[in-house]
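Only one chain comes next, encoded as structure tokens, the form predicted alone.
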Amino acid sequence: MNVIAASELIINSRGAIYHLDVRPEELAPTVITVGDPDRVKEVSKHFDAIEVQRNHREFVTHTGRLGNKRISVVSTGIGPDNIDIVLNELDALVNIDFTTRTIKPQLSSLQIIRVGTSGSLQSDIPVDSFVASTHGLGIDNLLNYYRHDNNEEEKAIVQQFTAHTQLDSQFSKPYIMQAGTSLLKHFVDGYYHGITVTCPGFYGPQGRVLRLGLTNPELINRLTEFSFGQHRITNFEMETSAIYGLGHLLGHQCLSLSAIVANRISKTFSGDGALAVERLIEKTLGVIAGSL
């Protein structure tokens, strides 16, 4: 029996995981993640009852019930580095015994659904529409710190993507993971489907130019033009590949849903991004309460 050291699994004085400040019994088996801490209450306001509210740094957690469904909504903050914290700590809450500091013999699988915003990379995917990500393709490097493997199709997508975009070792080694199929099948009507690229930043990594020049100025065009069989890149943001990658390795079902607030091809931005996100929240909760 391998005991996890106190420096590796940090549990605070109230028996909660270090960053999230959540105890195992305070987490529901279905978890909605949002980037913005203020968006947590925009989700939980739809709950019939809220039983837990925790707040530590950028990590806000509300757990409650919608009908017969127990749901947690957790803010992650922005970026793959924060996802590394959140996914590992969510998994620890359900799969590590905090008393013995050992991995449980019977592992649990969470349903983890990201509800966030994103930029479209296709002219036919307009602002205020919704995307359900079939894959998360990371150019952020996070998953390369973990042992992982891909099926043959995923390997081929990454190989062709790397050659097409010229994202070589000067940047990072791209990686890819699929969505949880048991979740994706419930999010079809009203959603565009495609590959979501996850970037390690908002400006240069997403091709924005303010005062600094770019080492790969054609990146946006290359992302838009990329296709592999029936797959194309629909959008990009800063969390999806990290959620899919770590979620897959840890045995959880993950899905990323995005409200498109910008179209980088038409150079348009949503007139009311908050309303688009609210519509996505309501649509997502309807599926969770009725189908999952």
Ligand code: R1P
The other form holds:
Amino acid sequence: MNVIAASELIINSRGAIYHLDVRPEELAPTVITVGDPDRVKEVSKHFDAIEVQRNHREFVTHTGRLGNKRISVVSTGIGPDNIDIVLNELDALVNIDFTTRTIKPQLSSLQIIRVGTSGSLQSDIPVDSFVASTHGLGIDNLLNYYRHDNNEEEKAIVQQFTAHTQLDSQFSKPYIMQAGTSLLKHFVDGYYHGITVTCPGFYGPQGRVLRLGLTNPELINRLTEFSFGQHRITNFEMETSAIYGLGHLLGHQCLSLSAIVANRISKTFSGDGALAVERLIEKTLGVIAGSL
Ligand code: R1P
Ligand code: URA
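Let's compare: the form predicted alone is above, so bring in the form predicted in complex with 1-O-phosphono-alpha-D-ribofuranose (R1P).
Every chain and every other molecule in the complex is listed next, the one we just looked at coming first.
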């Protein structure tokens, strides 16, 4: 049996995983991830009971009950590098035995739902609307560090996208992974569906110009005009492809939901992004309590 060394699986004196500071029994099988640590309490205030509250760096975790469902909400902070930490640690909490430091013979699958904010790349997807991501298309490089494969449709989309944008010649190889289909089917009414591009930054990597010139000023146009069959790119943000990629490789069901706070085509920003996020939280928890 392969024993995972102390330097690889880091367990603190509380018996909790290194960055999240959560113990295996403190995590629920349904996990909502949010970027903003302050958003954790905006989710857990709707729980019927909160049993666990942990707080370490940008990683805040509340676990409780919603009806008779056990649920956790975890903040990830911003970006795919943080998702590398959060997804690996969430998986370790359920699929590695912390006493023997070995992979459990029977693996568990978490339901992981991101509730975040995002920028729209289509003129008909306005601010304050919601997107459920059918695919996460990463231009952030994270998944390239892991051996991974794709189904035929994913391969074709990423090939066409790479040819269309030529991003691989200047930056990193784009990658793609689809949403967990058992989750996506519950998030249809009131959501735009489409491909979400995940970027390694908010300004230059999302085509924003403040004081610095961009090496790829055509990025937004290239993303907006891309289509593959009925698929188009609806929005971009900074976590979805990393969650879908690692979640899929680790055997979890993942879905990314976004409240659109910026529209990069109409150049508008939400008048009340916090309200849009609150509406998305309520809508998501309604589905989790009722259908999942
Ligand atoms: C950037 O402002 C942040 O907002 C989006 C992006 O993915 C990035 O994390 O999501 P959150 O609102 O969930 O943080
Ligand atoms: N989050 C992003 O990453 N980009 C936006 O434009 C808005 C929210």
